[in-house]
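Given as structure tokens, the chain that follows is alone and in the form predicted on its own.
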Amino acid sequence: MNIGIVCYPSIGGSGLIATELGVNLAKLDHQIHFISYSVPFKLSVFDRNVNFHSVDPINYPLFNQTLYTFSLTAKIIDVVREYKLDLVHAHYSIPHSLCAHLAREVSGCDFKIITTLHGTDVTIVGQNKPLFSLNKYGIEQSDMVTTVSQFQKEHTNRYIGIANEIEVIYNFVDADIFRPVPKGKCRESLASPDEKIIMHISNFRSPKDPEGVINIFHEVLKKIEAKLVLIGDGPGIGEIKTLCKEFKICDNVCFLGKIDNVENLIPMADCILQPSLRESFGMGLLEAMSCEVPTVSSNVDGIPEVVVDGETGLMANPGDYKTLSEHVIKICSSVDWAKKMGKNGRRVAIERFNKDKIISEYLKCYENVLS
């Protein structure tokens, strides 16, 4: 098949899954065409059967912002005409599904459209009043709609009310890449031998509750020696640095910024902390499970479909910092129990969310749509 993949290139669940899906489909000899404003995170444009098409911005003095929706639509038209795409897979509905529909209408090309809803495109951004109708319309023009959790499906049906049937296809992890490895010198560079490593990976936006991470860690430090390792970047970084200064814990917090290969760092952690206020799936939690690292998270939205409470991680209500901090302390204070929980996590990751299983589900969707 000739498959177009429209996605955001930045670090995050939707872009990561879109990239990994495309790369693995290319290994199966499908021709993959990524369409975005920059090369997606972790994509190698030198891989066989992988093509990247850059969306060039349209700037016009009359408008004080670039016209991304129009420039993306124009690029999709160019690609489908030149490469005779069979289908376009839009990851994250805004504005990708609408642009794909416009491209099909304008180009006259009879390609199919699959839209995958990843989370905030319907829970937060998609419910923005001016965008709601456009978002709903764009999704409904798709030939098939998928989403990453049962929660997300039910939320979309309840609050968006699209006419399409929605199929749940979970996110996946490559267990050969995200695997337990000896801690060695990499761990020594992050913390001393007597310190536990608590790790948080996110885009540091409000749905991830980055301030909550600091509040929880502040309570943890009252009971155990630990380092908090923060991976990623985003608008909340400045606020949590200020909070670290207020709590006088700056020496115990390590800001690593954007890291390309988090699979090398996750196994160094004693616990992954994810106290999200909204979370359609929980990709970071799945990656931790695959690396045999126990997790502490909120029990919100799609997380309970990934984490098995008490077996692969511990959960509490979002905002319940006291209980969440107690969970972290419990995991870090019981090495044998934490090790067992880590092994349970990898087993669940391989059984339910392994790469080959999920990619075959996407391929089945493609084949059904094309037939």
Ligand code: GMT
Given for the second form:
Amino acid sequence: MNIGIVCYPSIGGSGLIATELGVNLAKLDHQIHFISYSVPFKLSVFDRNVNFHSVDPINYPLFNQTLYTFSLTAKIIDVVREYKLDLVHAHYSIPHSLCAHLAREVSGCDFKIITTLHGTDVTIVGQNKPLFSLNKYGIEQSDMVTTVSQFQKEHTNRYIGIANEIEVIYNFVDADIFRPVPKGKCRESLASPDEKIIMHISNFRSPKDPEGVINIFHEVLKKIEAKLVLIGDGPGIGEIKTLCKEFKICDNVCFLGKIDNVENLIPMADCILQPSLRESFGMGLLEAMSCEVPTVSSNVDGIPEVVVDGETGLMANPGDYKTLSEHVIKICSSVDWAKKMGKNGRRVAIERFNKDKIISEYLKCYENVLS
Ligand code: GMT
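In place of the form predicted on its own, the structure of the form predicted together with this ligand is requested.
Once more the chain from above appears, this time first in line as the rest of the complex follows.
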């Protein structure tokens, strides 16, 4: 198949899944065309079936914005015409699926459109009144719609009320890359041997509850010695720094910024903390499970489909900082139990979310749509 993949290139679960999917389909001898405004952060291998097409910004003084969506649409038109794509897989309904629809209309080419809903395109952006009808159109006009959790499917049906069937295809993890490794020098550089490492990975936007992370850690520090390792960057970092000063815990918090290869750091953690207020799936939790690291998270949206409460991690209601901090303390104070949870996590990750199983589900979808 000749497959176009439209995704955000920046660090994040949707870009990661889109890239891994494309790279693995290329290994199965499909021609893959990534269309994005820069090389996706996880796209390091350009084998003979992997192509990248850059979306060039349209800058003209009259336009006070860069017109990303039109640049993307124009690029999709070029690529479908030149490479005779069979299908375009858009990761996110708004704006990527809509651009694919416009490209199909304008190009007159007969390619299929698969849209994967990753979360905020429905839960946040798509609820925005002026965008609602556009979002609904993008989803309903797709030849196939997939989403990453049962929660997300039900939420889309309930709040967008779409006519077509949505297929749930869970996100996946490469268990050879996300694996437990001995905690050596890398751990020593993050914390002293008597300190536990609590890790949080996110884009520090409000759905991740960055303030919650610090509030929870502040409570944890009252009971155990620990370091909070923060990976990623985003708008909430400023507020976190302010809170760290207020709580006088700056020395216990490490800001590592954006890191591409988190698989080297996750295994150093004693616990991954994810108190999200919204989370269609929670890739960071799955990656932690695959590395045998127990998780403490909220039980919001799609998270309970990934984490098995009491078996691979502990959950509490979003915003319940007291219970979430007690969970962290419990995991950090019971080494054997935490180890068992970690092992359970890897087993679940491999059984339910393994790369080959999920990629073959996508492949089946593509074949159905084309047949
Ligand atoms: O969480 C974000 O803000 C980033 C976003 C993304 O583009 O990666 O994450 C969404 O898609 C991921 C991959 O499917 C999911 O694992 C995240 O749960 C989802 N985020 C939200 O629903 C808030």
